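In structure tokens, the next block holds one chain alone, the form predicted alone.
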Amino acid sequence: MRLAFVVQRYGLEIAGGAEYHCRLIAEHLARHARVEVLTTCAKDYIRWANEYAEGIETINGVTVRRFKVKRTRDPEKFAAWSRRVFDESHAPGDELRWLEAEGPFSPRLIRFLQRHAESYDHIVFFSYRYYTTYHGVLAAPHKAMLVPTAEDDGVYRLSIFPPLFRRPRAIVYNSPEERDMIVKSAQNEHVLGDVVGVGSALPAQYDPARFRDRFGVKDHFALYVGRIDRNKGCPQMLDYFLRFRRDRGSQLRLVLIGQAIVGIPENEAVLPLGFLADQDKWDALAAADLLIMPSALESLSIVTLEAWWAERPVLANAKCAVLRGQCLRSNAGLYYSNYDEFSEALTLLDQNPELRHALGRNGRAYYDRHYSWEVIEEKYLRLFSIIARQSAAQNPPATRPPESARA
């Protein structure tokens, strides 16, 4: 079996989303099937520069294709075409333009699918919303398995979304909030699905006390892990917590691994780490008493699940609809909605280990029966096995006639 995986952009320096999700799936596939990157040479996803080398390398076992972007993305451009398809009455094809805008623009990569997909037995996009996906689909979708990784944004309901959820032969939901989700708004049940989502890069081993002396960290901490981002909400989650402190006396700090895109605080509650290396996160995971999860935006969240895995309890954002469920499907984290929720819930993760400690086994038998890596890989097996018999019956090999009738 030949798989291609197409995805914006690869490699090892991009550390979470869609990408690193991508790699995840791609690199253990590879032990059941060959397997083939088509990506861009882009690394930022903010304006898609050309920074990798065109051509073909090897990461991790797997083969990377990259292509060229044509041209990057001009953020006031983008900026202007986003307002006019979703604030003003518009036109099919200025939804077109708005995702050409978006980019990654890459018709080389685009062409290079037209002329190759008969090469492959399934080609996986990964995430709806962009260039090299929408115009991927199209060119092959009867070898086309779809990854939406789909948030609540209202994206997915723009005209062009919809029919493309309906071409390809199969799609793999992070949720049962994003599969519902998506199925209301493109009416697509007549295709192939199902909730799969993708584990993790899981370390041999991690150390709390390693965090604490190499950082300095001796207190009581909650942990957030990811971009330090509006989109995140992580100013919010930095005010609510910083009130929590004043109004419940406690001791509690909130450590921040990640790139910060806006600014923090200077409190001595708040430690900034920065990006820090993934033995660093599980070491600092291990330590931590629970995870904050503040994104109102996620199709599934690979740090809770890591938080699970670690034994820690996550305290969620209940406007999330999927970190909700996740919630509320593995007993193994709170949530809030306004501030009065988020400092309720967190005086009872820091007031009550027994309660952590509950939440937190819940958590890591919750991943091992959906996340193991044996769980994920037999989901994707199966529907390549499933499209591998419908596309045998709906082109069965031609029969030679019997050799009486050849006489």
Given for the second form:
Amino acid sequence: MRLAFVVQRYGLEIAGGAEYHCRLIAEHLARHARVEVLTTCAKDYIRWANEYAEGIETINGVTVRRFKVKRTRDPEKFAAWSRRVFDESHAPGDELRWLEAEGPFSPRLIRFLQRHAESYDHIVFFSYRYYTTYHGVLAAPHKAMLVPTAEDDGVYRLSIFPPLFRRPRAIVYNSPEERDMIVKSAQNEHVLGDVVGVGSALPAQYDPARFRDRFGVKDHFALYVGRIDRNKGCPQMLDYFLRFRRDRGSQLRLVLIGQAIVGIPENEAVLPLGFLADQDKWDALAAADLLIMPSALESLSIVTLEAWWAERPVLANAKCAVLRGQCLRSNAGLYYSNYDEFSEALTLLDQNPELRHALGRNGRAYYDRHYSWEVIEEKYLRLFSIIARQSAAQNPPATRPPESARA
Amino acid sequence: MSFEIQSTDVDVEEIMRLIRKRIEEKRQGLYTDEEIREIAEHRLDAVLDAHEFNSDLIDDFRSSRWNFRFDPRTIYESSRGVVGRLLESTRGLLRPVQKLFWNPNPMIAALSRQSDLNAFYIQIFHNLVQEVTKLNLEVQNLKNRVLELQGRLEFQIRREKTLETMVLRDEPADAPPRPREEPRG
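Okay, that one was the form predicted alone. Can I see the form predicted together with its partner chain too?
Every chain and every other molecule in the complex is listed next, the one we just looked at coming first.
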């Protein structure tokens, strides 16, 4: 079986959600098939500048074929098109121009797909909202499997996307909430689909004491892992946490791991550590009392799943339907939609180690049941096999007509 | 916490229900700041819509579309790109000549102050809407509590009268007469 993965960026340095998701899936499916990744030369998702060399390279045993981005993103032009398509009445053509302005604008990648789609059995596209996926699916819908990684941010409701969700052979959703959202918008019940998600690159071992010694953290603490950004709900989390400490007289601290985009208040209760290596992150998860996940827009929070694998409970933003659904299905996390709920839930977790352990154990069981690599790989392989059977039924291997019968 | 969570068979839905109940008990019908903000915005919408105003007035005022910025350089600026920069330089060069005809400084100072005041008024207006809504809700809440207390008081009076009647009816005929209460004052 030959598989192609199409994604907007690809590389070991790229920590973005969908890109990391794609790399993990590609590397794991490489054990079952010949895998090739088709991507751009871009490293940065703000401008999509060509930073990697064009051509073929191998990353962790997977062949990666890179294509140049023809035009970098002009942020002002993109903002103007965004205003147009999200705030004003507009034509579908404007949405296509918005998509082109968003990028990565790589017509070479699309031309390659048009010419070589037949040399792959299946082409898996990641992130519905990018130029490469939209035009790639349209170039080879009969081979396409789409992993939308859609969030409830309204983009999926633009008029160009519902038809896109009706084109591929199969759709791999990250959560039942994402599936419901897309099916409701695109009326694509007839498209084969499954809720799969992604596993994680799990460590061989982790050591909470190593984290405490290395970073001098002696107290109990809640952990946040990810970009410290407004879009991730971090200012609200910091505000709620400091209010909680003041109101409840708690000694709990908040440790932040990740690049800070917004300002972090200077307070002894908050400890920003910046970007850490994977092993340090796992050690931190093992040392933490709980993980706080404040983002209201998540298609699937990998770090939440990692916390559950490490048997840590999660306190999630209830405004994200996916996170709320995950907490309820796993019985491994509480959630909040305002300060009062945040404060009560955090107090409960802070003061009740038995509850934390019980939730953590549930989290681990949920992870093993749904997100172990055996389960994920099996779900992908099952979808490929169904598509292959459907294709065989639609196009039975007919005996070649004799030369004389051809036009 | 006033409620216990069993660590075996944890049910997140049930815990969340208990958390909400606990919050409700604490609040006793009062609104959180966030709810007041939501209600305030909603009510502002209703008032403004009724008068055919833009319901996103506050957000609109805060957005960059409304340019409240005014500083001493504003009257010499141009937005025409390269040509504009040339125009700005020319205006700068001609500034001393212009000052021979009139003195723009008092006007610039007044408009700068007005620009600051405009931004300030928007903030005050927004806060006032929230405060008035909050007071309105509190008054409504207090009214309800007064009505509830009045109801309870009337019930207690009726109960007291009933109990007094029952006591009088149950007293035996040969019981000693109750001491007469001395009038006070």
